[in-house]
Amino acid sequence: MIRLDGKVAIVTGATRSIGEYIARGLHGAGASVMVTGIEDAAGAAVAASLGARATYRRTDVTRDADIEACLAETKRRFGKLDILVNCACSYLDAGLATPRQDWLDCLNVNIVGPAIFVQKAAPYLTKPGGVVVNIGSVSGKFGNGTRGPYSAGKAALMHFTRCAAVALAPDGIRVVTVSPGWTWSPPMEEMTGDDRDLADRAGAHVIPLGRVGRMEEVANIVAFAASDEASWLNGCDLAADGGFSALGPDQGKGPKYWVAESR
């Protein structure tokens, strides 16, 4: 069982989906958790209901000045940081139709902001034995002819993260990136009417495993990237997708299937 007794993390974007099981996942492994978000009831209660060793602070990833009282903030209250996971995300996407504006609040939130974040919680995080984990996604990955910023700002925080890797590793701070794949998430629960047994079944077509994630499961993945028992991945993508990315196009079955299937 991983065990995060006495480290200190800041979670983003963790006031409800798959952030909020991060920060349960982290303090139910030991960890003292800042849960932080935008939506100040719902992080409210979530430190609320984690009770001892979590507490929620507001914080925009898209305001230097929020990133900057969050990390204060963690070091008068719990003494020091080991962990920061960048969760926070925005999904304003219409594809090749997305305006300007829109291009750029997403990516501010997608990828500059978990950037700055980094930048600015490296003089915070113990040297050595800091580590940071990036919320990547399989859509940042692959192709799809529905999204944009998303998938773009995905796939420059999965190259950040090795930048950062790189430049962090001389203070002995780990930088990694966990990728979800489909997941049983408010997003899924929305385009399914709140039917799981309908995800699983859509996910079977394309997931190795045959069914969607659960939200746990990559709560537990990056526990384990956190800790010490991880303390030689740095600069990696774990791929917490039941074998998603492991398929190409051809979903794994070849020319023979196709071939059969196109008579």
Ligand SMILES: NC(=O)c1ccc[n+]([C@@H]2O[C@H](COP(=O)([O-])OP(=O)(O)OC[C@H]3O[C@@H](n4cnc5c(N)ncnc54)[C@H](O)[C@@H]3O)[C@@H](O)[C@H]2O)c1
Contents of the next structure:
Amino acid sequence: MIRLDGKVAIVTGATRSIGEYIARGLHGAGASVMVTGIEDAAGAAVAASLGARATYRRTDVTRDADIEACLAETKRRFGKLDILVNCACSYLDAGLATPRQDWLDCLNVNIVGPAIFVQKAAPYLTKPGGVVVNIGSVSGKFGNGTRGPYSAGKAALMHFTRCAAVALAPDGIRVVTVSPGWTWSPPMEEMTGDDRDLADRAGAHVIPLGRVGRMEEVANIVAFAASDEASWLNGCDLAADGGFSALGPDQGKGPKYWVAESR
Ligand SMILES: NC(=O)c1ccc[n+]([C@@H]2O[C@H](COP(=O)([O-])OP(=O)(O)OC[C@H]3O[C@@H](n4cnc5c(N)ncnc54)[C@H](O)[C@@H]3O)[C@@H](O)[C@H]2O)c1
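Having seen the form predicted alone, the form predicted in complex with this ligand:
After this comes the whole thing, all chains and molecules, with the earlier chain placed first.
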């Protein structure tokens, strides 16, 4: 069991979905959690359901003043900051047809917001021992003909992780990415008409473990990455994807299979 007793965490985009599960996972491991996001009613409900050691604060990651106020409030309320999880994301993306303003808006949430949060959190993070976990995606690792800014932003976030890890290492602050693959979550519920079996059957084509992931499985990996047990992890990516990113474009089947398929 990963324990985070006495730690203080901020989770962005924690009002629902994977971010909510990450907040619940860190809290369940003993951390105090600042639940943040832009959906106030949902965020307040998440914090209330956690009870002690949790509070909600509206924090739009595209607004510097929100980020600064969140950090100050975390310090005031919980006394310090040990863990920052950058989970908020925008799916605003029309592939090659994405207009400029949508590119800017999507990247503002998916890479600029997290980068500014790290910049402003660095003076607050415990030294040594502070941790930043940026939530990446398999979308940042592979080409996808239907996507532009979302995938490019995730790739940028993963590379920013390496830069920040090197920059903050002298202070004993670690920075890593946890990159989920296809995860049973509200976006996937919408895509499948809330059909979990369909999601698993679809996932089985491309995920060696034969199903889509669960949000708590992603949250468990984030909790581990944020814990002192992961003290030697820095600047790397943890693939929370059931083996999706271990497959090459041949889906792990090799040329004999594809030659047979093509006869
Ligand atoms: N769902 C998946 O299968 C999957 C796969 C790979 C990676 N991910 C990653 O996991 C994370 C969570 O994804 P999800 O699918 O749960 O997404 P989601 O859309 O359900 O949740 C995103 C959260 O970010 C919040 N948000 C949006 N704009 C914001 C802003 N400006 N400031 C603060 N919060 C903002 C939303 O309100 C929401 O709470 C994201 O980083 C995403 O890229 C998800």
